[in-house]
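Just one chain is shown here, as structure tokens, and it is the form predicted on its own.
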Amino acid sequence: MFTGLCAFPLTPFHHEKIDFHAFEKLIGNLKQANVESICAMGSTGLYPYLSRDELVKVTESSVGIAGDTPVMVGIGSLRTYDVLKNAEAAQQAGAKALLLAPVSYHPLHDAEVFGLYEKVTAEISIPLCIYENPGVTQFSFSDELYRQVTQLPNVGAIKIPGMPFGDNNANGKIRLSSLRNIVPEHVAIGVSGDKFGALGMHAGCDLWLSVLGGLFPNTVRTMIASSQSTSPQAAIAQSERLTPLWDLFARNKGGMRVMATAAAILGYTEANCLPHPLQPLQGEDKQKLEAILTQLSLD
């Protein structure tokens, strides 16, 4: 479950309803690319915007199309009560793993985040991936909190921000080594933030949890293979070639709007496939993305 590429596809909308026809095309593309796993309803999959009934339907659709490709499902919500209900629903719908970030409106304390994971892991029967996403949740995990939560039952992986794997990958290797000393051996460590994915895999992360891979899985799988080879410079060069795309991600507060616009440009979805008030790229940014897709031949 927690190796290689975990692809994070968009959950597309049309007139404020989930566009299951478009969603099935996106999942089919990932199935055809033989990704190691799929995360339905990650941040790009818009889990905070979905009702529990929609969560069930998206999970069932994902599992049905993915076949033997395992599907992980995002279950985050403001209240632990709703997280537990989401977890129950996702498991009954066939999910093979769960993804959980400490979602909040009021900033959370470490003890509150530990309490969230303690309650959830006690109630589930499939692996949980702990998701650190401070850009969205405004919460960063301390090493002590990582040590505590990864000792809980049913924790299978942690999803860490990619920033330590920036320009100086030596810092990333040091960070990864320190985490290896903190978390149990059976807990996988995954890198997020696509700009840092190739360097993270080269440093020794177990998996790349990828927004880009949700639409262009073969591009990411090629970078993973290169990063784990005897010549990882090829993966680094491939990632650097995508710098204009990473710049668009940064300018638009993440990859969600960029991937939604790309999906529309490529004909997977309607022109505006996001629920209101979210909007796809407009004007100059959309033109830049169109040029990037033409020039880079992403797959």
Given for the second form:
There are 2 protein chains.
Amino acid sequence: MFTGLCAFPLTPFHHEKIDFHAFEKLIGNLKQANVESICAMGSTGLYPYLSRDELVKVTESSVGIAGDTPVMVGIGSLRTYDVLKNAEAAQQAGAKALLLAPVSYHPLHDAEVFGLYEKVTAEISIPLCIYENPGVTQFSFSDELYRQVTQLPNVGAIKIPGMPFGDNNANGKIRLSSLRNIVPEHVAIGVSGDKFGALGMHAGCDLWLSVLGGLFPNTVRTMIASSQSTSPQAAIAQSERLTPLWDLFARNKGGMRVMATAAAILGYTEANCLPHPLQPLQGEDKQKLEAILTQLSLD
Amino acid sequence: MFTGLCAFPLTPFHHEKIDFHAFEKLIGNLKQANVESICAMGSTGLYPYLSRDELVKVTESSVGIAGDTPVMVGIGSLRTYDVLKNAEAAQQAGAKALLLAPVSYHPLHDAEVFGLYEKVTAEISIPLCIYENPGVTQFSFSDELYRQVTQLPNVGAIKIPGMPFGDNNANGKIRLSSLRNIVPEHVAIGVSGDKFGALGMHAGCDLWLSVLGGLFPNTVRTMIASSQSTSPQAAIAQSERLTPLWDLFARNKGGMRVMATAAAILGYTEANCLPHPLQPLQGEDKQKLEAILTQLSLD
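Got the form predicted on its own; any chance of the form predicted together with another copy of the chain too?
Once more the chain from above appears, this time first in line as the rest of the complex follows.
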């Protein structure tokens, strides 16, 4: 399942409760676009904000609508005890893969992160995607740690943060080449950070784990197809056209608030679809997003 | 209650469950030392790792043993909804104050943090301590935000991170003087970051919120008394004597793992008193800590 587009939709809220009606519309849109897989409850899907009961309900809702499109579920939590409970619940609810970041309050040491993956991979029966996102976990994987954790059983993929993949000296290209030598062949390498997705796929990443694709799957699928062709110029040009959007992502500490606002503008969700204290874009940033959605034909 | 030493004990674990027997010994030690207040479930007390049921039980246990020593309780959580539930539960269980950091997975914006404190302070009936700890929350308070949040009702104190308070040009001294002009007089300013505690108290902080004091309350109380006297040299010298300990704190991303290991060495807790994936000190760091505990007479 770790190829092409793995789409990361929102988990929309309304008055502090999950808005399943809106969520089902979001999943239906992804199903219709024939995405390769869906990650319900990635970072944009707010997995650490959900109770286990909510995690089960969102998993069941996703799997019900996604049908034969495989659904991955984020299971990260501060205590390994809860990660294991989440893993069990997600598997029972029909998840086909699990996404696990080294979630922390007290930032973790390498040995603690290895211990987490060791315990979890020993207990699961579906593939795990190891998820590096230092912006939310304050943890970066060394090459040596990647070597260790990808040798554990049931590891199917790693999700690396976005990095410049452009030319031969770009750090993303160097990192990807280094990881290819370290990571076993059966473990897919996925790119995240949508700004870097098109070039990451062209540089040889196996899949694009995409927040943008959680709302605009056709746009990302088209870019992936072009990225993987012998003439990736169209994908690179499209990614450059989206620069105003990447700038909004950067100014808003990632894509989550931007996509939540876009989903509301497009009528998928209520005007404010985030749980407090999180807030959608306001003022100038919201106006910029409205202009972007009007000018660029995202779908 | 926001004067002198506010002691931050561990919440010790054994086999992934709270070890109430060990916890009661830790609280008993603080009670015996006549600390001015106890913060059960600060960062070192692992508040974000606990379920609401655990928060209630730890609060009840603390209050039962602390008697007339006031107990503050950490209520932070990712969703405001849960923070409010925690606040209600902690108040009902006998807490005399609440500690609230802007806990995040997606790092927060200023407006979101203000919104959090606005909602929470409107619903509580005991004082709140606003807790800045960028090392765990990835959020720093601007002076303007401090001005806004300390005007909210029920705010009793702010807990600022440790900074050099040594001479007139040190940034801690400048910040403290700036905050004194911004923060209403009834709001206490507390120093954390034990390395900076002695000089922070000498520079005029109202209280020292101390991880070291959660295990060694007499040591910290003696330093506070000297810091606030006309001849603070003894406190400054004692803080300098503790440099090997501050170095261990820095190498281990804060004092939590160091104090958990010290508590085990001293027989308060089981050898590993942290919930997985957190780990106590190992190898060389553990040996260094054993040497420190032997050489320095902490109590």
